[in-house]
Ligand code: ADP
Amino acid sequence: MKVIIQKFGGTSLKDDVGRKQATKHIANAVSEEYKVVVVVSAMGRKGDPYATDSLLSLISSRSIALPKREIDLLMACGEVISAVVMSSLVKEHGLSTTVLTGVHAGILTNNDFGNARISEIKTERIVSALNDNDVVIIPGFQGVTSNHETTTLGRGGSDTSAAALGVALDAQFIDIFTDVEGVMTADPAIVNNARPLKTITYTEVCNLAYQGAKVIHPRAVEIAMPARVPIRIRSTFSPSNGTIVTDKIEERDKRNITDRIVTGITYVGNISQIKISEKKNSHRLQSEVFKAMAEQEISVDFINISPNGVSYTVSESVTEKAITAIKQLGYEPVVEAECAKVSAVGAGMTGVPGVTAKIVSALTNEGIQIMQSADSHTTIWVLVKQQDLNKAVNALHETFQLNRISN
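Show me the one chain in the form predicted on its own?
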């Protein structure tokens, strides 16, 4: 059985135009003799009637907090609605189809309601349904515990569902349909000459996703990568194959992949830098500060630990909460608000001297202050002021000549 996974996000399914385009992709895959497993998100985004955020707004004004178990029951509804609507459209195309919820599809998870992890997929019922139908539609973002409780998979849950199903069913491809033409060298809303990439490695797309690119959730890539199931990031509104994510680079693409040092520039905006220093007992400071952040459920990033203190970044939305927690420990933090983290990502930079020098020169020539930096084998990060974000992304895109990428 030749299986393909097609995942459609909320923006693709928010209206009849998008849903009909999605149905065309499904019908095309069937015509190519694939058995199609369609994974759907809830239709639309906040404000649309059946989006997950819209469903949550029905209870957000209540003073009594519901258990996470019951909230998961509510959040799973949007994807079920979407699956049934898509089933009706697929049937109109003359294709045979059936809907299997996360429970029916055997997507087993742990008990972490709201952020569950998939432990196993029992594929027997899916395979049976594929034997009897052209298309099986599965609501993304949901699963079931060993004691039959409905769970949701957290942020990027539908991408995660698609990747896990692709691995479990040994799919030919996992297609992630979005509203863009694949992975771009930078955000086209910021860089006018950003280019689409035909190929990219698992590691590169995972790093781009972690550093702000929103084309796919990194957890999905991490699931597909060990099994080497190729991912295609495609536009719902185009017949193009988009960007292929794989480590099996075809011979004609090897030269271009090797030659490009940097693959893409991405960013995370609206963050604050927090610095705390003390001349004595700095080891105690480090322990106390990060313990306090964990207790307040504040995610920290861009961490720099020195003998005399620490610096790190947090989202602007939790900056005041972080400051309060630090002051309660008796420390006086120095805070730089309105910052952004800009990242240059590329598998080709490993072991290549001078990449950091190019980044520093490019930003310095534009009069952009680098407030903090860090690097790994495939990513270099710099912290700049939010007001310099657009200029910094464009400068790095130009420096590494990403507008000339042809693959």
Given for the second form:
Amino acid sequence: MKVIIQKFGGTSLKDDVGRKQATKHIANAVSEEYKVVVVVSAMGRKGDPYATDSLLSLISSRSIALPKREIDLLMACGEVISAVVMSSLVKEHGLSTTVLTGVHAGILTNNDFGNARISEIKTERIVSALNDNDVVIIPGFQGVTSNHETTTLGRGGSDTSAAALGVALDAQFIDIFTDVEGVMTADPAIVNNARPLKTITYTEVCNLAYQGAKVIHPRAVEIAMPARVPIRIRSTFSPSNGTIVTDKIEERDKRNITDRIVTGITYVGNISQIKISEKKNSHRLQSEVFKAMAEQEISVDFINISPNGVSYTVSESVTEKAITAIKQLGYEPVVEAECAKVSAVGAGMTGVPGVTAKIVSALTNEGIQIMQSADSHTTIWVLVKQQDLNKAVNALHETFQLNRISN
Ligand code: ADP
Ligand code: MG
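Having looked at the form predicted on its own, could you now put up the form predicted in complex with this ligand?
Starting with the chain above, the whole complex follows.
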């Protein structure tokens, strides 16, 4: 059986125009003799009636906090609605299809409600449904525990569902359809001349995704990579093949890939920088502060430890919680709110001198203050004020001439 996975994101399914476009891609794959497994996200974004955030807003103002198990029951509805709506369009198109939820499809997870991990997919029912139909539609982002409880997979969960199904069904391709042309040299929402990348390796796209390029969730890449199932990131609104993620790079593309020092510029906004200084007993400060953050389940980034104290960043949403915990330890933190982390990512920067110098001069020329920086062999990070974010991403995109890459 020649299987293809086609995942459609919420932005693509938000209205009838997008859903009809999605149906065309499904019909095309059927005409190419694929058995198609369609994975759908909930329709639209916050404000759209059946989007995940809109469902959550139905309970957010209540005074009683619901157990995570019940929140998952609510959140899983958005994808089910989307799957049934797509089923009606696909049938209208003359194709045979059936909907299997995470429960029906045998997508087994652990019981970490809200952020569950897929442990196994029992594919029998999917395979039998594919034998009987052209298309099987599966709501993404959901699974089931061994105790028959519905779970959701956390942020980017539909990408993860698509990747896990692709591996379990030994698919020819995992196609991630979204509202942009593919993986681009920067977020096209803030860089006008960002360019789509034709080919990219699993490692590169994983790095980009971890550093904020939300076009695909890194967990999905990590699932597909060891099985070497190729992923394509494509636009719902165009017929092009988009970006192909693979390790099998064709000879003529090899030079392009190994030559690029920087593949893309990414960012994560809405973070706060916390600084705590203490000259007398910095050892105690270091261990106490990070222990407290761990106890509060606050994830920390951009950690800088020196004999005079520590500084690190946290997401804006947990800043208050972090400050309270630090004050309880008797320290006075200095907080710089509204910051953003900008990253230049590229496997080709390893050992190349002058990359940091280029970044620093591009930003200082624009009058952007670098509040902190760090680097690894594939990424250089800088912390800037949120108000400088767009300017900083554009300046770095420009300085590495990413608008001129040839694919
Ligand atoms: P979906 O609803 O399809 O899951 P997402 O909003 O999760 O869509 O991801 C698509 C968005 O990712 C694009 O609209 C784009 O603004 C954003 N994005 C951020 N960085 C990049 C990048 N480097 N390449 C492409 N898109 C990016
Ligand atoms: Mg997405």
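Throughout, rigid core stands for the largest set of C-alpha atoms superposing within 1.5 Å between the two forms. Numbering follows the first chain given and starts at 1. Since the model is a prediction, treat every value here as computed from it, not as a measurement.
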S361 C-alpha shift between the two forms of 2 Å or more, rigid core reference: yes
With both forms fitted on the core, check whether the Cα of T319 differs by 2 Å or more between the two forms. yes
Align both forms on the core first, then report whether T11 has a C-alpha shift of 2 Å or more between the two forms. no
